[in-house]
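As a starting point, one isolated chain is supplied in structure tokens, in the form predicted alone.
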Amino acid sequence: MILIHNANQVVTVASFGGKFKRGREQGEIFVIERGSVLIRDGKIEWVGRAIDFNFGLYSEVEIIDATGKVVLPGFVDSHTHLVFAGTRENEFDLRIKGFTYQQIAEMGGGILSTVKRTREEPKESLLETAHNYAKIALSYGTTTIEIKSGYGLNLDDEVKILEVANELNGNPIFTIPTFLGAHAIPPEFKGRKDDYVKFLIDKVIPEISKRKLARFCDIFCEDGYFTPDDAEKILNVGRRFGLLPKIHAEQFSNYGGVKVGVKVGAISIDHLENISDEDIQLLSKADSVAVLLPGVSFFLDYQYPPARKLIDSGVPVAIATDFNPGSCMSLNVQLMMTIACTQMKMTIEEVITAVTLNSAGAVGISDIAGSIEVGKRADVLIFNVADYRMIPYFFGINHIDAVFVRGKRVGIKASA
């Protein structure tokens, strides 16, 4: 057994069985003062006062001391595209002389270019790259990852990725498959997009389906890309065989998928740059929780989701990185409260229940995950600062101390 004792705040994000927070709820995150947390067996045994806890109950305690410090649930990272080959550097040169996303993947830049260089990849090597930036994402506090392919747009690559994806998991942190075989239109399908929709449907998500590869199945709906009826079609499908929807909407434009997405049952609806008023109301009666990501906007230098009004509206809103070699390569979560507090007017404490309670709903763990509550899995994040809203606040500083994982505490040393 282990005490993590005496903090100066332990943040809990209590639930109470709830699968996320929404409204006001969201800025509700049960701060204990002077507190405890007992784990044992990797799960949290007790949450309290310190001053409450009964020595003479437990024997063999391993005590933690947390003096002055913070303790928080773990990170759950619930939107990234974490497996990929090689680097876009030449990309970000571009974007910063005028050329925008579009143009660039015009000239033959953009997702392409990586799915290229990753079918090009041994799987041993991806796994290898993957493994580093899954140990950087530990380091800033990601205890649980999703993980979505879509750099293969093939039967054999996407396979491959949603191995590396599935071998990562426990190793060092835990990992959800995503299937996102409807990123892009790949180039031998060029000209031939219902062609290539007809595969995805009869050939790839049934064998995806069959290995038990993926958890979800997501798609980018988008001008230029996949239609609201591709993205119901696909996702349709996917249900059918046991992959649970999620969707890219309204990331470059205003243009459906929010409605497709709550018509599916989608556990999560992302991005929302360019969601409409009429959307937010669609999205604050439904249970599909709202990924923003504000490493995106920032990255790219456009507009920012409008999560004050989804918050305002109802809507349960979570944070994620979005790592990806595109638009955002930064798994710092810590970097992304800043950016939501700041450019996107969003409380310290919704922010916090944002990076852990709601985007464990956006996986569907929060059953399990996302705050730190008796009988939860015991990934708790110490910090070495007297205040939780000194996290956010020294932006671009990492100030943990220590990352337990189902209990276990581990290395977090990591190096890009």
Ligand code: NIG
The other form holds:
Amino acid sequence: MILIHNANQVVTVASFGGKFKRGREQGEIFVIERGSVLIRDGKIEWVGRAIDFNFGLYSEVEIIDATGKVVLPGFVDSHTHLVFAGTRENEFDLRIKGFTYQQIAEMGGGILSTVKRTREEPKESLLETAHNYAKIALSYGTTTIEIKSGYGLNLDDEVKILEVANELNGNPIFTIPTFLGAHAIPPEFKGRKDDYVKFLIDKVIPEISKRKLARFCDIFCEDGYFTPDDAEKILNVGRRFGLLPKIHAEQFSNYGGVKVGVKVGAISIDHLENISDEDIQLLSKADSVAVLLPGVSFFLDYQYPPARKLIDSGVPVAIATDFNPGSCMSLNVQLMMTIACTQMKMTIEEVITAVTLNSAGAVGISDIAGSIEVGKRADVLIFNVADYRMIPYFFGINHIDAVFVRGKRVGIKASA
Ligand code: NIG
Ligand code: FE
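Switch over from the form predicted alone to the form predicted in complex with ligand NIG, please.
Expanding to the full complex; the earlier chain stays at the top.
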């Protein structure tokens, strides 16, 4: 048994059984001043005020003194493309000089350039690179990470990526694999998008499902990529094969992704930089989590999604990194929190819910993660600050003092 004892603040983000928080509740994070957390068999056994902890009830308690520090639930990074080969700093360079993300894609860069390199990469080295990235994520406080495929775009390479995502699970953090075969149209299907959609539906989705490689099915619904009709087809087939729907919607244009996402009952609808007021109304009545990706707008110098309007309309909002070599080369959730505060005007409390409970909701694990509540998995962070507001306040600085994954303290040294 481990007792994280006498923290200046234990931020529980308690949801009392709720899968996520929406509206005003998104800002309610339930802070215990001078609090303690007892961990037993990898789960939260007890949480409360330090003075109320009854040492007499438990023997052999290892005490971790958290005096003056802040304790939070482990971060859930609910949207990443973590398994890929190579880097694209050349595109970063071009964007600084004035080219847009879409122009660069048309010039032969973009998703397809990473597809080429990922196809060429043997599985072992892909796993090694991904493992390093997972350790970086952990070093900033991520204890569960969603990972999308989508840089293979054929059966063998999509399988390879998803196998890597699965093999990473628990080493050192939990991974949740998502099939994103509909990320772009691969070169061998150029000009034949409908054939590619048919190939995904007839061959790839059934195989991914048979091999139990993914939990979710996602699609990049965007002009030049996949239409709302494609999304409806693919996500419905995915669901029939046991993969719950997710969607990349309204990133570069208002293209109809939200409407389809709501129609197919997506667990999350992600991006939303170009969401309309009508779509916000639709989302506010649905049970999909809106996963916003402030790092992408920051890195591409692009407009931010209207987080304030979404929250005020009652849409549950999560924040994730979207870690990928094109539009967000960062795994630092703490930095995303700051950007969400300053650029999207989310309150610090709303942001904390967004990277814990609501992100857990976006990947279907809020019954076991996302808050510090009795019975949940003991994924717990200790921060070297005395007030939770200091986490986004000191930006770009890593405040992590210790990370517990399923109750085990894990090393947090990582190299880039
Ligand atoms: O989520 N939107 C599409 N996919 C990624 C970018 C992928 C890439 O550029 O390699 C995203 O932003
Ligand atoms: Fe993405």
